[in-house]
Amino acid sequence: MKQRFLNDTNLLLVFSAAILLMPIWLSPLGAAYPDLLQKFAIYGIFAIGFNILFGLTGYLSFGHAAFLGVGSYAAVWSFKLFTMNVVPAVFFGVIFAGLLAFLIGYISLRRSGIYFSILTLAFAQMSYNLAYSVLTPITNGETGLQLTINDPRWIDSMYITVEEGLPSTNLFGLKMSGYPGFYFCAILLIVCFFISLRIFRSPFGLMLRGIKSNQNRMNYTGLNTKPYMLSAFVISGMFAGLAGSLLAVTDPLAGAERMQWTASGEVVLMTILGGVGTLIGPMLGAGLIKYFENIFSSFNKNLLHEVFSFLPDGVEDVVVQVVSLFVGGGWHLTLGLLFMIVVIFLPGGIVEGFQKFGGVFGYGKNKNSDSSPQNQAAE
């Protein structure tokens, strides 16, 4: 037990250092600018929370985008009605997402397997359509919910001198843009990772693993698994709500597109790509997909010609023509190929790839040992 505590502490310290130093070690990859770093942290939170449900219980939800969207709407309304301070916005985003998750989970968890997945997808699509139509007074429909100069901001109007133009989100005066915004998201990511780590190591997490292994057998023993499942669903939804509120913190607007089924599918891809049921995997998957989306999509033929300028003219044109299919607008093709390779050859995701790579050099041989750092991250 003491050894495991030390390993978990070391894992948390290494993870924290890696996240806080991202502007340094991601600089050679061209991914050290604040907006992208914020997305790494925010979608890392989203994926870590989704993994608590999918990775521990095996229940695949296609409706988590609903909680992401609700978190964003709640945060923007907090900015409009109360204050531009991000603390209440984050609080409201998490609470409202948790309430919606309780409602959806209470109904959806009456079924399992593909029926559960379809129910969550249906609820997410209903939320998306409601945001576009019936709830337009709350969501502002297609235009999306945005800040205006005439917003009351009651708390700010009492204590803060109103400036011209739209105000910026802040943390007790510190503007949440650029690197300060990233480090705010990064600290919350570390907190979420710690919570996930404690859940994985707790009796509650062990119970969720048992449900994934054989829920029917646990029910036959007289144990009611529904409260555990609902708790995992709500916690996962609150993580998604936190991610949604942080999207509004770094860019104070909210639109129904965040509730589309594609956003739910994206977090599924992140988790599978990184490693379902692992601690580090979902974060790696989220970072990789956002890197492809923001870096690979920016490549164009002019840049490719510069990269391959050392080749003879005829060969250069052919190489550029082929490579251009996989970058720029075709970055989805590269991501799809990568996903196929991972699913076929590394069912355990990128984490499994690291474990196999470590095994080649003699690391991680004792797969069941608590003292193996690789296994601590994989668990």
Contents of the next structure:
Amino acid sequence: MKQRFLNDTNLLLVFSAAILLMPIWLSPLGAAYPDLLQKFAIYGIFAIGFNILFGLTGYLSFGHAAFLGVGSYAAVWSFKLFTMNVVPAVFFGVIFAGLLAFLIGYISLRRSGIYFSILTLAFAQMSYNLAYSVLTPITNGETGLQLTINDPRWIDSMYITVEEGLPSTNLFGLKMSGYPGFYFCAILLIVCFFISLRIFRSPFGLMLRGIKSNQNRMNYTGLNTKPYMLSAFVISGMFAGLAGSLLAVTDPLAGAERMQWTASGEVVLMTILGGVGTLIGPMLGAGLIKYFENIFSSFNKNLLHEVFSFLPDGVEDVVVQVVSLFVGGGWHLTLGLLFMIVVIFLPGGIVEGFQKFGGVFGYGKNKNSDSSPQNQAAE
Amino acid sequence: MSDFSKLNRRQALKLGAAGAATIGATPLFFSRNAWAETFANDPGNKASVTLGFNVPQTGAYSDEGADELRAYKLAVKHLNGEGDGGMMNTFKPSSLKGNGILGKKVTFTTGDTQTKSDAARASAKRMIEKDGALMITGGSSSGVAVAVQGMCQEAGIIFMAGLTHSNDTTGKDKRRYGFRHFFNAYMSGAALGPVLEKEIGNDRRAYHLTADYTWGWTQEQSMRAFTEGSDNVDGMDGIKGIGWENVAHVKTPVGAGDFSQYITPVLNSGADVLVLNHYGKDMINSLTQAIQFGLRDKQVNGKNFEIVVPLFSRLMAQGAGENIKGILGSTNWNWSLKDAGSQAFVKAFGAEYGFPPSMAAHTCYCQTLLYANACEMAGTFYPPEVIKALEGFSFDGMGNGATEYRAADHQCFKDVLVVRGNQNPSSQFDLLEVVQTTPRSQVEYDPKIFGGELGPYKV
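Can you give me the structure for the form predicted together with its partner chain, which would complement the form predicted alone we have just seen?
Now the full complex is given, and it begins with the chain already shown.
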């Protein structure tokens, strides 16, 4: 193997430092507040997990939101029934998402390519409708599952004296809202990144890449690829379940819209935007989309008038009118444009952009193939 | 293959220790100032206070959201002493001085709830954590109101609900930090029941189409209780009803767009009344389709087929156009009211935007003024004191006559308007005529019937 610009140890170090120091280096961008930082970390986990399936095997799942939702519901029920401690919540979130992933994966993986995508989409949509209107005693439908003062919390009620008001989620006493919540998610993100790194470098990962480049040939050599596929699918589902349970940990509410197909589509966008099959890419894509969703959507005309106040009056009004189409309620438009630009000019996502940029300075020439954008879903 | 072969046990331990140290130290650094505060987002010596306006800018309720935002901007202007003052001149007893709140200029930040609980909470959190909002208000859906209200309670930020009509908002999901000026489904049912009996009779068979979330559920529950009697309805007691029968009650998803698959079965169900527990664009679509399917021209059981829309607004009437004529419903407020408060508000709003405000705009405007007034009364922004000022506060001159913020559940009690789609509108906005003003005493109920607890003052 050729020498890479960053070896894996350094990569992990740089990544950890970047994640843990987000509150500092994101503050000039207006993104350094706990809720958004938590979202960065959580959706980073979601996207990293998705990338293990899509990036390595080329199987495009359009139903990952179902696992996210199941993770959330499991976590909230753990808060309601057992304890406000987050450890069981995360555990149940991951386990239930894994079980559902096994079930859906076992059936969907009989097909590949577009048929696989459609099957996963169908399952996710079924889950969504179940959560939305059929299983309302469990999910509380559109309103979303919330904690109430009268929840049993059996384990807590044995050990902890009841205080007035709703208890908050905690890690052995440390409250999981605000910055502690972010650091909890961030550490799990780093762990997930590490696991993903190990999978990418392992023989198992190599096998998955083999499936991506030519599954038929793998089968002809007498190898049964199904267990590998299913493992990748379940691992990926468990990552999504972890992300879902973390959403509930930082904010104990689970809503059906988390399982909607738009949420499944979002993680596909994140991965493609950042760079399919790369280690860092999905995380970057997730961050970018969440940034747009939270920051761009909050710009209003008053703010734009302030920003462009240096322009002459007439010009300012015109500029503000035009720009306001792309911020506030129109943030989707900006995101769409950005997505088009990336897909057309940088099919390898933002990571390819960095490589091209790095190439100008003489790096990146000996990049190995694991970040190449070719080899899309093979059938 | 693996670069990690270079990482031996010793290095791994070192790495771990360094990481742990960083993690351990950083939160202390960031939350250093957090403990010095006595309450969340204390404006302290700052010259201004920030209010968070969280409204749907996209989705099925975006028309209401846009109008709410207009009202908020108008309220901010009036609070800061700009414009003609609107309802600040008619609102009694008022402690407002027209110099901001407690001498601090009012500024605001906006966000999009997307009418989704998740997005609404994320947006409200951004306002609280990043923009330092001292109060969150807005929303046009009860699902969102309940979700944001719960979050605000945890954050210790007062939530002045916008348009939310579910019984749950101030019923089983009520919170100490949440306040609702708008009326609710129970009051709609109580006001509509007698009018329906008089207008369309009492041996009717009703078919309910219901938006599938907290608002729709309680709306259907209340309407059924007040028409069929509470015996067959879960969660309602001691209501007599007007002798109607239930044919079916079907739940429909929010934002469905096409309701034809739900309306076709109504045609041959033997029902002679269709109750549309829908709101916003959903109601516009379902009503328009019901009319297109010829429901209103039908005769069933020897009676004219009737449609009832329990929660009505002028914005929806505008969207539904001709179809709204003659249809009964209830509303929190209508711009055509003749009292001084309503007139002052309509005048100020009209001068600013060129058309009359909707009831969503009205309730949001009132909420902003009520919050500001409570801060002035309490003499502080400290939430527990502001809450105490609002609890049990009686006021007048805000378009609904004498109104009280009931302390037991933070629900405003006031008269309820029963309206009908105007047969001969005099302008494109003159769409609703008031059939009856139901007095407060007739729609009042015991706060205990819905359960729930307000929770603590101090969080």
